[in-house]
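What follows is a single chain, given as structure tokens, in the form predicted alone.
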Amino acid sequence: MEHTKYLVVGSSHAALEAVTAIRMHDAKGSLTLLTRDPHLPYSPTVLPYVVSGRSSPDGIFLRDEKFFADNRVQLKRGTALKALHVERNAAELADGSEIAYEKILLATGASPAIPPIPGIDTVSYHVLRTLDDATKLNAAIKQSKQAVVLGAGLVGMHAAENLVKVGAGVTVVEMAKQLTDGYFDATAAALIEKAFTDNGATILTGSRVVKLAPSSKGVTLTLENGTTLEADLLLVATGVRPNMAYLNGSGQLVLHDKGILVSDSMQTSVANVWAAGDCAQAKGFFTDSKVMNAILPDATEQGRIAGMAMAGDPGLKTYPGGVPLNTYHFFGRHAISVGSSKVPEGAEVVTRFDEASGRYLKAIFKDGCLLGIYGVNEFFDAGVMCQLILRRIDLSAVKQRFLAEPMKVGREIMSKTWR
């Protein structure tokens, strides 16, 4: 049986940050990176640009073969983890072989959540989670005349915009009362929706598909209110679920339906097993409970922490908690959301909205500290805003200046406090 000191399963941001962190403290310990993806590592966030054609599939890789060779990492591509045997420290692969490990990081990400709509197994549809998904969707979009997108999250809306731009008729169907629910508030969502409808898309919020069936054009969709839609391209973008099937029967790990429960150092309930990224459920910054915060900055931070913990790096600082952060560009405009959308008792909410220009800003404060900030066509640095929240910096003395110029004032504050 093959043996490695460190086994990292996954190949996106969390996994790569862990590899770098391990090598910063342990340059020689054997290290294997295992990924089910046949490609070199890439970021899921770049896939919409592959779909649109703005990015070439060959130019999106985060690391090349030389990186792994230089860092003495054995890269195993196109190799899935079938089962984890924590009682004997062995990872069983899809081909039946096994790798013995001393320490393992599970950074296996997530896969599209396919809704149990009657008839969905009888029709052809697209998802968008892998590079292969993106290249297939890129080819299909060029041929589409009438498309339906199920789900109005950021993945679905990116694809809908690409479809609009190639001249397809596009209908977005979303069960929630607004699009981009969970990312932006109703005012911001209305501005985003207007941009789409102004460009010819149809947005059906508060709508549910109850049946799918093949048709001569491709797919017939029946909505709960009886309306039927025809599509030659169907994209299912109704969320994701963490990849944890390889843990079936692994009773020693504490799991949740939303992910693998981890400590503030990304350690699971098994001492030599860590988890990070979209499969890990860690503490939230605004709550004592464990949350899933499936965003790139968190995956990066969690992977770095896990790698440092695995290597025994004394410089380790534990995870401060997940802060939601999302940026979204659409039809030449942008929207940003950072922090909590909930308004606790005693909090202050400040909004600024210029309907003519479509500029909207909303900020939530409590005891002078920023809890959340949201904007459409407003310029501010999302990373800086996240740090202002994490560090609980009192903005009372500069609040009015901050609201007038959040980017400038935010950077001024961080230039004085960053360390």
The other form holds:
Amino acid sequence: MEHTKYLVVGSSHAALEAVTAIRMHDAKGSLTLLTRDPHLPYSPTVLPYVVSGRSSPDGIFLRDEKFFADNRVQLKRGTALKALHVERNAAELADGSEIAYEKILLATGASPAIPPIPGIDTVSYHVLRTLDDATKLNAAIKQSKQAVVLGAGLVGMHAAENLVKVGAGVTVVEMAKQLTDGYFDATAAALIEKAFTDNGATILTGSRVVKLAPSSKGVTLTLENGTTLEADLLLVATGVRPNMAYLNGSGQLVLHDKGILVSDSMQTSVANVWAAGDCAQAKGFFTDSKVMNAILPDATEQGRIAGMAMAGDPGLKTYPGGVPLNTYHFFGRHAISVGSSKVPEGAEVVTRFDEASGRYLKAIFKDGCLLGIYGVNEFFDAGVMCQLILRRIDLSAVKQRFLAEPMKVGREIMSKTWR
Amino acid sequence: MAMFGGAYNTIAFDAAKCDGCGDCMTACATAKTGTVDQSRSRIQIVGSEHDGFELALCRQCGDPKCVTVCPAAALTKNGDSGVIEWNASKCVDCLLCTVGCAYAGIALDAGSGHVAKCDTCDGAPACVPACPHQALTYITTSRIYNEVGDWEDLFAPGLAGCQGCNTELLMRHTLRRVGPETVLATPPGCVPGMGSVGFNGTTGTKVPVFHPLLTNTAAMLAGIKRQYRRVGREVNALAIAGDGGASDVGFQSLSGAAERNEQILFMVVDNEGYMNTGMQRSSCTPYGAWTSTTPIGKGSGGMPSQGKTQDAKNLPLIMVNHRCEYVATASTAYMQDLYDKLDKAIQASKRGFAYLHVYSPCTTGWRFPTDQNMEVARKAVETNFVMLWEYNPKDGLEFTRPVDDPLPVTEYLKAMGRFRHLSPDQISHIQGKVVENLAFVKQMAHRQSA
Ligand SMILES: Cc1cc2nc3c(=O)[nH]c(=O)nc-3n(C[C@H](O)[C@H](O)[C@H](O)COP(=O)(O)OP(=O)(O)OC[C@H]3O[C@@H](n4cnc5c(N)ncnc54)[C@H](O)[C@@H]3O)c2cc1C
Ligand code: SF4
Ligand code: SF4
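Would you mind generating the form predicted together with the partner chain now that we have the form predicted alone?
What follows is the whole complex; the chain from before opens it.
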């Protein structure tokens, strides 16, 4: 049986960061990287731009073969993990072969969650998570006249914008009362929504699809209120679920809930097994319970921590907890959100909105410390804001100035505190 | 992905010199955007008059978070320059890099709609010369680590020096720089003591080395250089001598060789005493310092002994008065300065006499912890106890690292044990001498340029 010291499963952000971290500390230990994807590593986040044609599919790879050769990493593409046998430290692959590992990292990310809408298995639809999904959608979008996007999260909104730009009629259907829920509040969401409707899209929030059926055009969608929509292109973007089906058999011993449960050093409940990224459920910064924080920056951070822990790097600093954050570019405008969108008891919310310029800022404070900051068309350094939150820096003395000029004051504090 | 490669050049900022004028930002905006809109500058001065000014600027990280979070492979570290490069054609404007960077090193440039960051202008940053107060400098010391690291180390790997000894550093750097076409003279002192002349019939260096007397080093080396010239071979004639061997018994031969303008490079490693024979005082030992011959104790005839009672001889200034081709003082705490001077001294030694005086803290004789050598060397310069300057007959004397705002000399004195016993009177004597020496050297600098 093949044997490797480190087995990393997945080839995206969490996995790549783990490889770098392992190699920083252990230059020689055998390292194998396994991915079910046939391509070189790429980011799911770039895929909307492959769909729009802005990014060429062969220009998005995050590493080349040479990187793996130089770092003595054995790369196995198009090879899926089928089952994890923790009792004998072995990974069973799709073709039935096994690899024995000393330490394994599960960085298998997530896949689109398909909602159980009656009729969904009778129609054809698109999803967007892999490069192959993106190239298919890129081809389909050019033919589309009348598209429907299910789900108004960032994935759905990105796709909707691209559809609008190629001239398709687009309808976005979202169950929640507002779009981009969880990252942006109602005011910000309204600004985003207006940008879409100004460009000819239809946004149906608070709407549920109850039935899907094939039609001559493509798909007929029936909404809860009885109206129907016709679509020649249907994109399902209603959220993600972690990839962890390989935890059958003895893998069940790896405790999991919504995702794979991990400690502050990304270790699972089972010896020699770590998990990081979109498939992991780790401590949240604002709560003691374990949460899913399926965003790119967190995947890199978790991957790095896992890699350091696996290699026994004494420089390891444990995970401070996930902070939700996002940046979103739409129709030439941008929205940034950093921190908690929930307003805990005793917290103070300050907003400022300039209707003429469409600039919106909202900040949440508690005991003088920043908990969250959101801006539409108001640029500030999200990385700096995140540090203000993580370091629990008391902003009481500069609060008014901070609200007037968050970017400037954030930089001042940065330059004096952690520069 | 570049993991730890070489060392890189960097833009350094001295907050104490910045008055917030913003000229650097205008220069950057002009160079990068063709506008004078300071908000578009890649270098951002932040802060205020009363709080002090600081900097938000990309640090060209070795472990760049902006690169790790970029989904489009639009950011990469250039392994040669160290610069984190942004590829406009790959960037998708997602702004995630601004989430990754905790230093505001990459930010949205509203004017272009894309992110922008400092690229050090291909090694000639526009901001640096624009600063009217020299608050920005472009540090190119990395050359020493990259280039010099590749040059051959001409000293034996094992040396019998004290732990933390500055002299080993100096020997290895100097010999690397002068290279294999060199004849080396090392009179009695720490340098042969730790192995330059070797053991059991093999030398400790990979160049010809000899062991003259303390009294005739410069004379012997001058003779050897003349002989090589006569047979038509170009060599560097280098002496690495201690301060005792140069300023006391060796002085007449040193002075004679300088007066005859012999084509040699004479380097003095000034550790302010005869350290390898048991730490006796030399004429370069400073006032008040403990040595084994200027002890601390009851003394005799009712006169307590409190360290050396005379001031040090200023040997480099005496050498200036020989009008040598080149004279300079240097310190290993300022490597780039030292290398610049070494380069000039080597060139000058092809025309005539070159003299390099390197202050060299001695962990054993000065009594400080072995990991503090650079700190002590730096404090000497920061207090003006030691001044870094250079001289040549054409341009006169110039400070190479003027210290405008020196620390009190006690910051230097308290860093080591040999001054621990000092009385307030002795300290004020030393501080007075620092001021006097500075005034003296300034006057010489002024006179020469006038
Ligand atoms: C369209 C889109 C837009 C997005 N936009 C943003 C954004 O703007 N900001 C943001 O922060 N995040 C965004 N995200 C989310 C972000 O891409 C993810 O958080 C991030 O990619 C997670 O990285 P990961 O390494 O954990 O997992 P993934 O990127 O999901 O990678 C998982 C890897 O595991 C492999 N794998 C899965 N199962 C197996 C198996 N059984 N065997 C072997 N290999 C397996 C996959 O092939 C893949 O290589 C977006 C995602 C999408 C799809
Ligand atoms: S932009 Fe920020 S993270 Fe990137 S190299 Fe510069 S300082 Fe480092
Ligand atoms: S804005 Fe451009 S450089 Fe920055 S992370 Fe996004 S794609 Fe990369």
